[in-house]
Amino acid sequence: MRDTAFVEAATAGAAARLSVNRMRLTNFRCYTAAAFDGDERPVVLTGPNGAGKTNMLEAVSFLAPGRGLRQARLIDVDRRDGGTEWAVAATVAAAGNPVEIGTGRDNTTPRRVVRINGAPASGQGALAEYVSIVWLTPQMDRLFLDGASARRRFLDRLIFGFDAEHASRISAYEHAMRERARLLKLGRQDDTWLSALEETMASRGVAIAAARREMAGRLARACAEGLGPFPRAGIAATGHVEDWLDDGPALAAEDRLRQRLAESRSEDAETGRTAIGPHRSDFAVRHLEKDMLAEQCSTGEQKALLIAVVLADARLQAAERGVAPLLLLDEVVAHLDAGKRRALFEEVRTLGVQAWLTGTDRLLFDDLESYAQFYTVADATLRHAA
């Protein structure tokens, strides 16, 4: 029997619910073919390690712009025993309306192919209009210990849920940065072309830094409220450009970045790197109760901080956009104590979010029994569990 409170919450927010209600996989990772037919409730996938649970979450992640939760090359997603041209087709309920999304690899193009309601999309960025997804994976357990690039990607994905144009700004900035580096490596001192590239880097770069700074501030305010047993997190986007935005207006920061890029051409030509810009920024998180940087916290505390940030983002999207994102939580609950598991599940229920959760032990999901849909995964086969 389903939980009455969950049913009432789902009914009240049905018009704004985001959920995957149907999905078909073809030649995807370990799956020759797989079918999911469900509803708007949370989805629990249980089974042994290596059965294909994470692959199923990765398939869901391709319903949003980007390279999926593994950051994989398109060719690496092909079925492992020789299948080609993988595909994911899904029916997504977005703001109460069903949307048919198809995506995958096509040998005729190096880009990911996307179709929406049967029509070709101009690019995968069009998916942002319909789907927002946030995920946590075991590989992200080291997010606070590894390099800054992973933390930037994490923050950028949170921004995508509010500002789809953020991705195009990053793409334009990185393209201009690569072109500038290529010219400098070749020793071509074409001031006109270099200045044009640096103009693009300055305008896009400051916009990127401003979006990260603004998002970090909103997350910080949301996390400061706390969520039961999860720690309160202090959050900031850090870097030279972010500091300049603290000191003055965006136009002044653009002028400053443009000047610094022009001044560093010789140094950048020698090192083969661009010394300054938002590509060197970071995402800093602090455990507020302990007044301790996340990287200095225990492994369990780091995971709890990450979950707190993701749940804060889901609350922000639900409050500001009227719909919470899909949550992909891969092997998250295994390392949480009973209190934190209950708090996580209760937040999923309160938000009315479709969370996809994986684990090897079904008993850890007992508190979800009355209001989630359960599936078992074994030998690359998905089965509905009674």
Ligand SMILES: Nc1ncnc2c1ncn2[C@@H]1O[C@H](COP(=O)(O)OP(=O)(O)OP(=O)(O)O)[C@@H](O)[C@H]1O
The other form holds:
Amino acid sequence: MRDTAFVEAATAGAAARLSVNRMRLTNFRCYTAAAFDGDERPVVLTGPNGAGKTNMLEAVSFLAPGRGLRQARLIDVDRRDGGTEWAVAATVAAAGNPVEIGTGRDNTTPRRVVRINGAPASGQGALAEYVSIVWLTPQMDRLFLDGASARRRFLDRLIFGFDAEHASRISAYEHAMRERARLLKLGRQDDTWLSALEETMASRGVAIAAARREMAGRLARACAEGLGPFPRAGIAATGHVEDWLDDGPALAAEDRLRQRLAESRSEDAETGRTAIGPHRSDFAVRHLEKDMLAEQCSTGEQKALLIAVVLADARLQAAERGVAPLLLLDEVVAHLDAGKRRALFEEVRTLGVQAWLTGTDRLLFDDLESYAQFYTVADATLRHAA
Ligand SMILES: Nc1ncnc2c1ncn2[C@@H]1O[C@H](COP(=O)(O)OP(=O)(O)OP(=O)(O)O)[C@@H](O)[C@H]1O
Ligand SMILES: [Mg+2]
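Here we have the form predicted alone; I need the corresponding form predicted together with this ligand.
Then the entire complex follows, led off by the chain already shown.
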């Protein structure tokens, strides 16, 4: 039953709600076929380990550009034991306007195919116009401890929610970087070709660093305010190019990157790596009250910092774009103390986001009873829970 008070409260906010209202999975991981018929409220999925909860969230994550919340290869998503060519079809609504999205693997192309309102889209990038998703998964518990690449990906994904061009800048930069590395490995001193690639790397690279720096600045302002029991977080995008942008204009940074790339050709040929550029940047988070880097904080504190960042991002998207993103929170609730759990639920309610929350213990979600929809997942079957 829908709680009208909640619906009114949620729709009274300035931001429109983005929601998945219907979804069909075919040969998707453990699901031969699964159907979700819901509404715009938050979704709670509970069930035992190995039931298919994370797989369901992964299916939702494919409604946005990218490789989904597991960073999977397309082929790994095929249902083992016979299933091929997986598909996810969904009705997504923003501000009451429904959009039909279909996506999946199709044997005719190595890319993930996307259809929007029945028509083939030129690429996954088209999804960014309709759907923005932010997620937290148990794998991200090590985000502050492991290498910088996962942190860069995390920040980049937050940027996609505001700037769909960011993804194409990154792929253009990476393509040029790989091509340059290939030439250097072959020992080809083709100056014209190398210079052209370095030109692309310089212009795209500075644009990438500028977008990260700008996003980090906005997040820093949003996170400095704090949210109930969640820690206030200090946030910065760090790296050579980011430093240059602190010192001077973007054009000067481009010149500098172009020059440094040209100078490092022989070193890069030897190491097989690219010594300088935004592919080496990082995303630094601090616990402000404790004045400590996130990696020095306790496991629970790190998780709370990450949740604070994700909620700040959702608030920014709601304020600046008028639509809050979908939030996929896999096994987040089980790790929170009661105060933080309540604050998280309250924020989900205030923002009016369709959060998808998973856990093994239904009791932990009791406070959401009146304004979420509950489903159980068992043996790769999704059921609406009364
Ligand atoms: N490509 C695939 N084909 C078939 N089954 C798969 C595939 N990929 C994963 N699985 C299986 O899907 C099942 C459900 O996985 P999932 O990660 O969704 O479980 P979960 O409900 O999130 O469990 P947990 O509570 O342990 O996190 C697992 O048994 C897993 O082995
Ligand atoms: Mg799981």
